[in-house]
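In the form predicted on its own, a lone chain appears below as structure tokens.
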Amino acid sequence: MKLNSPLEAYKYLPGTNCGECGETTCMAFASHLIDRSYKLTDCKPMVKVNKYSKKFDVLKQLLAPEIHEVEIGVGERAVKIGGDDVLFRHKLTFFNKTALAYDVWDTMDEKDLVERIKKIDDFKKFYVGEFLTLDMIAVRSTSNDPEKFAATVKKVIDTTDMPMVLCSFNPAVLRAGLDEAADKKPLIYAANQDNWQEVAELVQEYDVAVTVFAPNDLDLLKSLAGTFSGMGIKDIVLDPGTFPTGKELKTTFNNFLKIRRAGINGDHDIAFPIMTVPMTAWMVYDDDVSASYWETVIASIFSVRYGDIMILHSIEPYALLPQLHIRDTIYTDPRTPVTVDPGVMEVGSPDANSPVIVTTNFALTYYTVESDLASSKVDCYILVVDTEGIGVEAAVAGGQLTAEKIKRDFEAAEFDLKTRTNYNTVILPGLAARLQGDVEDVLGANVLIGSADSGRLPGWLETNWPPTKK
């Protein structure tokens, strides 16, 4: 059995509502344990009273993810792969982004090797309130040589602490590249039914995780992952092959179905996070926009299904870009809006002749209003109010956005309109304008009805700003 709800959960739990964990009732800690934003050792009863030690140990059990999660890297820069519950993100959600890791190889120059690697690690996009950044390093070992591979990983833990995939079949310069980079904790890529036996005696020895590959064998792939977990080897990834093109593209797409259907409907020899190399794109096209486009789509596919990791080439920003997004909105809770604080924001130097603009927390309408605005150097204050996430014509129809809210936020951010600005006014957008008479009775304040779209707003200012004093 599954835990889905909170009430199941809740059927685990003391009962007792104590508060110790920082929630008022046991049932409120029971959400917090589906959405995984507090773990179980957070009740403290569960853990110190001996009369719920069977009870912990069952909802443990309940609670652990059907995906494995496993971790490559070490602190703060260390990702985490796998560990979801679902096969659809509306039925709960995605953990545990994609990670991204973008090659370098033993055989390019070290100015270049060392170019590349910063290129990777500076990468961010300012996006929806967060910055989006790259994740890994994948070191390929094209030289087949030990030696330069492992001066090649040593490289690159002197130029960035992301963490890597150390890449090869090649016994020898696995366990070179591990020499370096052990206490990294790196991902290896990859044993194979050739090497799989040399492979495993390094995953143990040097404690680290390991990707099998079995390029469309689904069976042999399973059989890989079977025997490795048989060895006691937990932290296990799955290539079952990314092929680019036509019907093996197809083929491909159609593995990735079954392994994760088969993981989350509880085959637990195959219940393991995937790897996707996007980057095979490369060896089919000759030219690197082509190739570069559909390493760039395969990445897009399999961000939407089920690729926990990828490989991946391409730095130039027309690749990035879409990788990014199209991850961010997959691994977005579709439960929860995105949102930001409320209160009043500066755009630019506003002083006392500037204008004050209302908008919602909705995080893309308010950073769409503020780029708007920054963009064309409008100063100005932006008052962001609390509607839970929703945007503006859903908030006034909802409820979200009132005038009394508008109030309560102005005073929460103790910015009085009448002491602060000379106008004694605000504009609220023009999808709220049947708000403006409660408006200016609540606040006692000029209201102004500025435009439907943001993007139209600078021009408008020119037109109505300044008001007539009042």
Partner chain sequence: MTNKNIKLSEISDIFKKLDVEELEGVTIEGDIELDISGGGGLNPALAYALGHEAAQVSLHVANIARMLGYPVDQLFATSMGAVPAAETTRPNVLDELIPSKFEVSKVAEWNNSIEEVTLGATSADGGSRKNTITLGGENALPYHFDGEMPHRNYVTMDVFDMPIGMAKSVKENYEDVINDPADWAKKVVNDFNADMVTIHLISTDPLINDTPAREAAKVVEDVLQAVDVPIVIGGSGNPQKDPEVLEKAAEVAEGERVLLASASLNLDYERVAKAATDYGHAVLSWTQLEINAQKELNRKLMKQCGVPRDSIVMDPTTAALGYGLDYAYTNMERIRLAGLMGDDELTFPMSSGTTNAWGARESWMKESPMNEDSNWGPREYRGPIWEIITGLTLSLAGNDLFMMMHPTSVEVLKEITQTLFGSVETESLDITNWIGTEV
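Provide the structure of the form predicted in complex with its partner chain, given the form predicted on its own shown above.
So it's only the chain below, everything else dropped.
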């Protein structure tokens, strides 16, 4: 965005401090515009009152992210890519996680195709309170036959509502795909030096986003992007080519750096989301494990450095898990606290005979423990101790998890072990074993030491719960 301080944004706001946005002053609202935690449209007067409309337009321009935001797909599964304002995540945060698209191709037989789409669509991994999932299907035309491509695209639409990338350099093939899919707003891949006019025509006719492809030629890439902008096409994605090995990969890496740096620094013609195609790894490695590994390595590099959307091939879990986690790592907002509220939580429907488990309010710890228990259908209470967002081992080492704090938080939750449960027993994490004696003394309760990892807690409970002594 073009603004650096709340003051600069404030100038354009109504200045009435009406409070409709939820902030008490326009200045407070302005600071949230700068950190992008509010949208301009959250100030209703700016939207509704006529006399502000001009300022609204100007401010909207000034607040627009440096990297253009592109939306692909429709409905709940639609993905947004781009929209970034910084080169390093600690300077603000990165917006719009890298979209992960997995390929299918039009020479697959129908059964394999449907099975593969389902695998991609269904893949999920629980993490910190939610499921990590894959985003898109990239349909490649390997037949170069418009009819085959159209049939495949149709099958994809019938099987999933994931957004699509339609991949072919042949405009006739793309047109056949668009005839099936235009209302699903797929991303078109790709316009290149040879086909750009025909692709531009399609893009305008069907009103979809488009990728421009210029392998290792940034002048041409910029020229394609500039030409498409010049024709009034706004939703552009850049593919500078992903060369998978050797010095060519080093060059690819630097192309990404250069494009994003220029974009953030204000070169409008190139300020678009960037696509990477790690699946080119499959052009060099022929065994599945090596190719999946190398593809994941490339995907990780470009999750860290400026890839906004990527096309991948391997759907082996050992490739998908790190791919999902690294993009989550890089796109986690470094400004949001990673804590949950302290207190006594219930998993399932616990009663007086259920175990009482102690853990920390570090979100990663809490959700891991909670989901391990819930997923094994264990009914229990969890005391979430306010450890200031520190995990078990570091909190024990740093003094945020102590017997006194456990007592404090039981009391704050008005949870009396002696009246609420029949066993007067708490279970501590294995990594907090050294607190056992203290906790026994301070709570006047029995203390059991559970497994080190909560994944093993349900199994541990089978043999250790209910406890032998009351």
